[in-house]
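Just the one chain here, laid out as C-alpha cells, in the form predicted alone.
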Amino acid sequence: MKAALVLQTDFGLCDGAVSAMYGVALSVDPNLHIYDLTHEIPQYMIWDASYRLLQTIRYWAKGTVFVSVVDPGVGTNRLSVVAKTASGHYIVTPDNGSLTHIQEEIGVVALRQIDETVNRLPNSGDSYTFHGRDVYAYAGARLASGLISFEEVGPELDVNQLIRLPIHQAEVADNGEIIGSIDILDVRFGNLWTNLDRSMLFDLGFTYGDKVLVTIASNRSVVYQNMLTLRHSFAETACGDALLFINSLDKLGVAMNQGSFAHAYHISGGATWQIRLKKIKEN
C-alpha cells in the first residue's frame, strides 16, 4: 500500500522549485499522493524546519514519509537521511538539526544514510546544489511508494550521532519564577509559542484565569514584562487585548486578541528568547 509523502521547504513557491521536486516524485509512481505541509519556512531555518515537523506529523498516518528540505549545507559532507521516528513515520531530509524536536519529544528509532548510488534521480550527478530534487524527493517518492523499503535507503547510522540543535529545557527558578523559551512564532496570527506545557503549568499550581507577571527577553535584555491572564480562548478578552492561552500543541502562548502580539512588541522565536513567567497572589 502506497504511503502519502509530504512535502516541506524554504523554497516558497515563486519559482519552480517545489513543482520540479513534484515532477520527480510523480516520475517515479504517478498515483502517489503528494501534499505540502509548508514551503514557507524561513530561508536557511533549520530550526523552524525542525519546529514544524513537531507541530504536523503526529496527524498523519503511520508510515507517512515526510520530505524536509531546508538545507543551507547542501553540496557539503552534511549526509543524506532518512529517519525512523518511534510514532511510525519517515523523515528524509539532510542531517544538519532538522530532527532535533523530533528526535526530543518523539523519538527517532532507526536511521540510514542514502545511498544516492540507487535513491537518487538518475543522470544528476553532476548536480550539487539540488539534492531536494535529485536526492530527497526521489529517494521520499521511492520509499513512500513501496519500490523500496526502510533497509534498502543505504547503509545503518548510529541514531544518537544525528545532529541536534540546542534545545533550552523549561525550569523553575528559587524565586518560584517558571523560566522558559519561544520556540516559534503562529506566524499568520503573530502569537508567541513557548516551550512551556500546560501540564507543567497546572502541576505548580496555574488554572485559567490566574494574573501572570510576564517577563520576556532576548539576549538577556527585557523587551517585554506586563500582566496577563490565562485564558480558556481569545473570546474571553476585549479586541487588541493581551493574553496567556493553551495553544494546539498543549504549550503555554502569548496573544493579542486579532491583533498581532509578535508585531506589536518586535518579539520573534529562536534560541535566544526567553520567557519567565511569575503567578500574581490576589488579596
Given for the second form:
Amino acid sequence: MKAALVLQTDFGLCDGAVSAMYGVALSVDPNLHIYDLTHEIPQYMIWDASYRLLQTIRYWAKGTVFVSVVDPGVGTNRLSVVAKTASGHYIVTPDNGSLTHIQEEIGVVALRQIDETVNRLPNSGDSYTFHGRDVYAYAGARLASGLISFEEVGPELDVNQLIRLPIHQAEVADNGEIIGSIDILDVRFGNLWTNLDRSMLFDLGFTYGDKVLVTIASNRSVVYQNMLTLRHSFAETACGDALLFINSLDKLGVAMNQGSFAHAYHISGGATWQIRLKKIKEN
Amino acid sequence: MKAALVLQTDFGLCDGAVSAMYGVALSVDPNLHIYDLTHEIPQYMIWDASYRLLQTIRYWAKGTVFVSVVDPGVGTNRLSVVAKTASGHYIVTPDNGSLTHIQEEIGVVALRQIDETVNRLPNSGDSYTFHGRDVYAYAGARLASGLISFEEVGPELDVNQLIRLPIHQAEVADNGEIIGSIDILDVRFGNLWTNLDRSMLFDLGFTYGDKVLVTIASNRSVVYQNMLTLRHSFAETACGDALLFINSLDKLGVAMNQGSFAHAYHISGGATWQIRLKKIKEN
Amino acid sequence: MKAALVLQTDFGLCDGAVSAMYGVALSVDPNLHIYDLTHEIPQYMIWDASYRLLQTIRYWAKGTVFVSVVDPGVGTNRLSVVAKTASGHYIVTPDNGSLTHIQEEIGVVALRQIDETVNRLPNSGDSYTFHGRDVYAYAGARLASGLISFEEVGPELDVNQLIRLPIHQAEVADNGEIIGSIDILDVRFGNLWTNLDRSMLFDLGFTYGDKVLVTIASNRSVVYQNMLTLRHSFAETACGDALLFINSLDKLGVAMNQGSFAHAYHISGGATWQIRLKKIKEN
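Complement to the form predicted alone: the form predicted together with another copy of the chain:
Okay, now the whole complex, with that chain kicking things off.
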C-alpha cells in the first residue's frame, strides 16, 4: 500500500498551479493517490498553514505524506525539508515556520533537508519561483510512492533548529482570569478558535452551562465584552445568539448561532488577538 | 467493485474540515474512491443541499454513496440517517430536509438510523460540533467500502417520517397562466432555474420560438415583467439578451446571454420567488 | 495503464455541474483517474482557458486526456473536437479558440470531430445547454479509458481550420524597446505574466540584476512607467517592492513582493495590454 499524498498551498484553484503539482506528482507515479488539505491559505500566511496541518493531520493514516507550500522566501536560502512527526506522518515544506503547531502539539522526531540534486524535477533548475511544483510535489511524490525512503530525502538536520513562529501559551492570571489567544477563524462560519484546551478549562472547574464573562482584545483594546454560556452545541441557543463551545479540535470556540461572530464584532485571529474568561455563575 | 463516496457540505474549502472528512473515510478503507459534489452550499441552506443532490444523483452509478452535511442542528436530537433511493443510490445525512427533492422526484425506498455505537469514528464521543467528520464521513465510508451493508447501518425508520421542506407545485391558473417557483440559481452564471418541467410546458403547447410574457414576483411584488422567447440555446440570442431555455435538468430556465439575469434584476431563488408564464404568440 | 482525465471549465464549484461531469465519466469507466485543471476560468473567457492548458499540459504524462469546456456557443453549430498535440496529449473541447496557445507553442498534429451518434451520453439528445456533461466528459472518458481510439472519436478535420484567437508576437522596435503583451494574470498573487520568453530576453543581453525601464499601456494609454530590476526571486527585494522576474513558464513576469501589482496599478491581462522594456543599466 502506497502512502497518500496530501497537498496544501496558498495558490488558490483559479489557475493551473495546483494542477501542475498534480501532474508532476503523477509523473513520478501514476498510481499515487493525491488529495487536498486546502489551497486557500491566505497568501503568505505561514501561521495559517501551520495551523491547518495541526487541524487535519491526526485524521489521516500513519505514513501519509503532506506537502505544504506557503513560501514567501522561495528562491532564497531558506531550507527545503521533510519532517517526520511523532504521529508517524511526513511533511514536505519550506522551513519557514509552517511546522510550528505540529512541533508544539505533536512533535517532530526527525528532519531531513531535501537533496535537490536527486529530489527535484529534472530540467527545472532555471525556475526560481515555483518550488511547490519543482521541488515539493516532486520530492513528496517520490517519498509517498516508496521510490525513496525518508533517509534518502537528503542529509539529516537537527529538529531543534526548525524555524518556529511565536506561540502564546494559555495562562491563569492572579485575579483568576484565564488568558488565551484567538489562534484562527473558522473562516466560513465566522467562529473564533482559541488556544484554550477543553481539558484545561474542565480541570479549572468549567462545565457546560456555565456563564462566563468573555473579554476579547486586540493590542490591549477591548473590542468585545459580554456574558456567554458554554454550550454543547449551537442549536441549544436561539438563532443569532452568541455562545461558547468546544470545537472539533477540543479547544474553546466563540460563535454566533447561524451568524458570524467574527463579522459582527470585526474580530480576526493571530498574534495580536487575546481572549480572557472569568466564570461568573455555576451551572 | 467498491462504490464511490461523494461528499457535499456547506464547509467551503478554505480550511481543513473537508480534508479531515477525507482522512477519516480513507482510514476506513484506503482504496475508497472519494469525490465531491460541492462544498459551497451556502451556510445552513438545507434547501440548496437538497436541490444539488437532485441535480447530480442521476449521473452517478447505482450504489454510489452520497454524504450530505448541511447541519445547523448538529448536537441536537435530530436523527442521522441513511436513505436508499428508488434509483439505487444511498444518501448519508442529518434528517433535516436535505432529502426533500430526492423524495419528491425520485423516491426514498428505505431509511435507516445510523447506530453511532458502531458507525461513529472511535474516540470521537466528546465532539458535538462536527458530525460531518465523526459520523457521516465515517458511516458513509463503511457503507461504500462494503464493510457494512445497508441493513447494518442501524434500525429501520419509516420513510414517511422524513423531514420535508415545503415544495410548491407548478399549476395552471384559471386565466391560463402557468405558475411556478424559482427553485434555485445557477449561481455562477446568474440563471434562474424554475420548477416547470419541459414535458409539462410542451404538453401545454409550448415550443421553441414561442414568445412568452414572463412575470417574476417576490412575496407577490412584481420585480420583472417582459416578453421573452423560448430558445434552444443561449447563442440564438444577441449577446446580453434575455431568454427562456430548457436547462440541463429538463426544466425551464431564465437567462441573459453572457450576462447575469439574477444580478440584473436582483432576483434570487427559494420559497418566496414565483414565476408566471403566459404564451402570447405561436412560434 | 489508463490515461488520466483532466477537466477544465468556467462552471465554478458552487453547484453540481462539475460533479455531474465526474459522474458521467465514471459511468463510462469506474476506474478512471480524474483530476482538475481549474473550474474557475472567468465565465466565457476562452482566452484564459487556452492559456491555462498551455500552463499545465507539459507537466502531465503523455496520453493524458484534457477536457476543456468554456463554451459560450453551446447549442450552435460550432464543432466539438479532439485535438492530438505534438506533445502526445489529447484535448477534448469546443472548437472556439481554446486551442490557440497549444497550437501556437506546442502544435496540434491531428484533429477529429466528435461523432455524437456514438460519443455522446445516451438519452441526452434533448439537452442543448450542457455539452460539458453530455458530450465532452463522456467522449473524454471513452478516450482516456481506452474504449475508443483517437481515430474512433469521429471524422478527421484539417488542423489548419481550427479557430484561433489573435495572438500578439513579441517584437523589438527600432529604438531598441522590446514590445510584448500581458497575456494573463497570476490572479491570486496579482502578478502580470507577459509573452516575453526568457530565452529571447537573455539572447538580447538581459541578465539578472539589470535595471529596466518598464512601460505598461492599455489601448496606448500609459498606466505605469518606472524602473524595475530583474530578480531571481521575490525575496531579493524588500517586502512591497516591485520587480521583474522569470515566471514558472520561463516568461517575464512583473510583481510586487507580497503585494498585488495588478491591484496596485489597476492592470489586467489580454489583448489590449502592452508592456515595453528598455534596458538602462548593466548588472
